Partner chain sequence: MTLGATARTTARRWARPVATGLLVAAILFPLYWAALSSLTPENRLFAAPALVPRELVLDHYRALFRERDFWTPVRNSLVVAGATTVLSVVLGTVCAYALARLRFRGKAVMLAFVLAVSMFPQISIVSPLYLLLRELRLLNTYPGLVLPYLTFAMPLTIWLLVGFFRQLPAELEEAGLMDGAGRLQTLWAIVLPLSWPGIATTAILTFLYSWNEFLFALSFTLGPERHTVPVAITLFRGQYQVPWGQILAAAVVATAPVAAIVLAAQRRIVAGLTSGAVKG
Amino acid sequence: MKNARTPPGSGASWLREEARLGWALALPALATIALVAVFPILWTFWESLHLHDLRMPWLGRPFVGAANYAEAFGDPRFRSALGHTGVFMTAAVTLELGAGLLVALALDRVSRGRGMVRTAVLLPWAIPTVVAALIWRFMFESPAGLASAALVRLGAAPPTWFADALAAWIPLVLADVWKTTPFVALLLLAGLQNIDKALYEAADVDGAGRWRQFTAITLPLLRPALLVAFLFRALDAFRVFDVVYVMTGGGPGTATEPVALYTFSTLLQNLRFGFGSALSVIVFVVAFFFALASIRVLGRGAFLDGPA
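Coordinates for the sequence given above, by itself, in the form predicted on its own:
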């Protein structure tokens, strides 16, 4: 007598039917991903292997192989743009993680009006990036701006922010930190609320102070959320474009030009599609391998496990 739960036909044929059904259901999603993600990447890579310059259309689109990539790695402006991106990413992400942790700790202790307080904290994140960049540009642009006026009140001579190669980084980093710290705080707050409060009660019984509880309980158990926040923000900071484009345009000169802005100017202003595509592929590869390395770190048990 056959088992009532056995599907009709042999077990192998039933598994094949299930596999075909699974592929049939997944194919529309896979086709969409291929259309909107994989195809543009492959097309950009193919374009990067050609000399395609719209300023000189009579040259056509001859195949040049890796010549565009060789030019990119030999281009001092591209190397400078990579350095600027690294400086911005390091400064912004460090400040955002520190400020986001402080905000998350404060929000976790709020009892009255918790919803209103959290909404107020998240407002900068809800403001469009271009609007936020314009606000910060107005604050630093003129001698009557808030930043310059505050320095004058303190007896210091304010610099010409956007004409100085070093000073121009200050409003850029501050604008990004102000805009995205609420996002980091939201991620860290979710991590804080997953920590069992009984651990703090036990630590109080053992006589551990606030700082000891923070270093022995909060930080180790918050490590996964910190690493996720770091990954999201580092990838966003590496691709930074809109804040810099609105506030400094990469200036003075190219002193604050990140790699995304250099790629944009190469493609859409200088119309060098082949060389610009090579820059785009390099940026994609660097971001991709950075994400893979970060995911491997996130997946290690030593980082995801709590304190022993």
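No experiment lies behind these values; they were computed from the predicted model shown. Positions refer to the first chain, counted from 1. The term rigid core refers to the most C-alpha atoms you can superpose between the two forms while keeping them within 1.5 Å. What changes on going to the form predicted together with its partner chain:
Here Val285 does not count as shifted, since its C-alpha moves by less than 2 Å between the two forms after the core is aligned.
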Second form
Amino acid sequence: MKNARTPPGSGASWLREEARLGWALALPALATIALVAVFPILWTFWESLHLHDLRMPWLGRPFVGAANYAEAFGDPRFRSALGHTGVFMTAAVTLELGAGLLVALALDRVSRGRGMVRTAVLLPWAIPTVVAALIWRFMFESPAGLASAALVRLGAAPPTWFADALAAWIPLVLADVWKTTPFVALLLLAGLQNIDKALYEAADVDGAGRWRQFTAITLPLLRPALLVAFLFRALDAFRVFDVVYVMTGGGPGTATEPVALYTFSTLLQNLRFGFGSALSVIVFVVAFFFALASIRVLGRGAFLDGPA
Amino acid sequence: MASITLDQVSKTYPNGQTAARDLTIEIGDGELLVLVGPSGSGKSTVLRLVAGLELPTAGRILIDGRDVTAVPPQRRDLAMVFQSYALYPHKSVRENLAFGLRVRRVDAAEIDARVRLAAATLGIEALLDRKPAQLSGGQRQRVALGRAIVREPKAFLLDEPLSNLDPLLRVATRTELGLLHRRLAATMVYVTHDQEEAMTLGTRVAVMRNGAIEQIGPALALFRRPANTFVAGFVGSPAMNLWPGACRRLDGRARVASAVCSIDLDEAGQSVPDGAELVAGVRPHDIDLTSDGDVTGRVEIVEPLGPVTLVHLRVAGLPGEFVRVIVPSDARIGVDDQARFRIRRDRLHLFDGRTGRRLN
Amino acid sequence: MTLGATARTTARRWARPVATGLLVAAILFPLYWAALSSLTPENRLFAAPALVPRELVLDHYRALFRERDFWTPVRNSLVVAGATTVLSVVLGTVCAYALARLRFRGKAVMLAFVLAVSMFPQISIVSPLYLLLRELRLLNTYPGLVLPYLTFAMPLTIWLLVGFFRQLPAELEEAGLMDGAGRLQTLWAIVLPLSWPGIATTAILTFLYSWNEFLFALSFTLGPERHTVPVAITLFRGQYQVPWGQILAAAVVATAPVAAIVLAAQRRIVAGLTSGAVKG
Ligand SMILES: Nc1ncnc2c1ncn2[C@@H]1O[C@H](COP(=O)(O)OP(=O)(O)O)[C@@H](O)[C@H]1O
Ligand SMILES: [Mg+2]
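Could you give the coordinates for the form predicted together with its partner chain, as opposed to the form predicted on its own above?
Below: every chain and molecule of the assembly, starting with the one above.
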């Protein structure tokens, strides 16, 4: 009886109208993304199943199945590139989170000249990565660059930075830390400023010392921000390219070559598109897991309506 | 102007919250209906359903008999005054008023005339070139009203339009709103959580709780014959005394037996089935302090309200609550006095103890 | 006793500003050093580094623009970053509005999709984009850079603007609807005029990311006539040695617009960065 008086789907029409408008507005951008990002990634995958060498066009583009992947995992240069990427990620992300936390704590206390400080902190983040890398390379030039000169003055023997398979990591990591710590610091600062200051007052009343307050209040409440910063930085460090390309070119030899750089030279210097695509897919899959983790961390809320 | 009908309308939000339960309401042409209820009871939802800003999960909404459930808000020709006023911050007052007419492609001369008229009606001519940020709360409220009346819509929907004003201004604006309603002969649905506002404004008042309408009717009818304990407790200030009890037969006569009182129902002309659980309700105005009253209590709080005085009494057998009594302001009564009082038999409200429904 | 206490409070009063000042100095030092060196004669670049210069020359800048024609990469970067910004902000704004406000199914999935794409490693799509652009004869052209740039610029703008639109009070739009304006009219007459701070922030960030991009520019440009600033700088070669003076002068030139933007809009940038929690 009741159903008879409530026509099914009544009123749905204007929601449908709104939905249609929604799609119409969203589609151009989403279609563009699909065209320039999703379609290519599928193409990469397809390409990775073929032998495709632009220097040997007479070979054609035969389907080879998983052969490129087999080659990749058997390739010592790729495996060491993975290792280099891991080393770089670990060193850079650890230092960036540590330094970022310190800078954020310092900035949280700044009352005067906040704008100036913020500008100073933003500058390294905002300049082109290659510019940052060049500046640091200049400072670490051997034998007479600033870093070496400073070490000599301190009475130490400076290494030949970029010619040394181990020492070359130092300017690489330092440049990346200098460039990206500001971003981490700003994320963490936003997290710090969300912490209710009354908590510290309560802790003061309870007689908790500074260190105790830090471990009992600041760190736990900063965890979400730390996690977000960690995921973004880890993802970025995994994709590292610009810094290494500019500073060491992966050298000496291939001692500092990360996966992105190896993939790049496979593709655009050796023109081995099939094999290079297989490397690209592997990079993509790893990055995708970071992306999934980030999306989970940001939480469902980020994708539903309501203030972000 | 137009009539509005809600026909078995329900609304469940995507998060599972049901904010309107099978509501059927008819709002006549030119009527001012007030929706009143505690916060969260679904008043705004009903208004937004009528406006078209929300879509009902079931039921129909009709304007002038035409089913508009499927009509989007911009084509329903209703005006809404939001609690936050929602003035366009980047437009001047004049542009705020004119926007709805511009959208309808009314010609410039007429827009100008109508904006002037609306501004004159509300006394905001001097503000026309200001931006909302430069206005006081009361002025913003007027602009929001002006934006509604300038359009001459089919009906006005007002969502707590006075709740952001300070108390004095609120009362004054309330009176003005009543006048405005009469002058425009406009259909209005007015939402408020303030029962006093509801009583003074509404030709008809609907009391909502939990998405359902508890009672709908003329303000005085709600006051005199509340349909259930919720309405009884919500409408009227100070609130009605409600005492749980039962109907007992004593010496062959039915009596309400509660912790506070024992009243002969036959004498009071009421009939209730024997042994029934019930709630007896008495308004503080309907209790008289007398020397031969039927109950005794100790005065705990005395609140002079001006014309009358509200007295809170502690009565043995009703530990958690006070009995509220209104006495003349010249009554000589002080804290810790023992007071005797008598309940007016003909003003007794009886409600079913389990369902809360009115019995008499 | 009192003297010691005064000294201690003075020390405490000054500790914080001094520490902050040191931190700022440390952060800015590499930029200072680069700027200083770009003004130092070539033969003194690696001789006895001094924090305070004795002699400043503009030789490197002169050489940069006279001999190397650094204007070309600057113009290329401006065109590419500008076009990318305009395109993605225009398309991104309407898309973000729909995702933030209109009611339709699949929105959450689309937003997750957008975020996922923003995390794509660029290197993973270099090979197909190269083949695609070669097929379309777009290698070494402006569109051949703008299109790839949209892969990161478009998700970035959408993500930032969705966050921004959600913060606008919905009642303003509802008031627009009640006034009889349709969704599009409301978007145009009410939402957009109120959104320029968010749109400006988004445009600034998009421009910065595009201005700084390196991998795509390196992969899809073939000659100096289409090189962007970052690519041009890295490919500087001298006859006998690395032309550090000119490189650093170019670095300063590449940094200047960025620094100007940061100076002018630091507050907005920080808000945009942290609200959307954008990638670094
Ligand atoms: N958009 C929404 N989504 C989910 N729940 C809502 C929404 N709007 C209101 N509600 C819920 O519906 C109930 C009624 O809300 P509302 O109509 O705003 O009540 P009132 O105006 O009487 O205070 C509340 O419990 C509220 O939390
Ligand atoms: Mg409400």
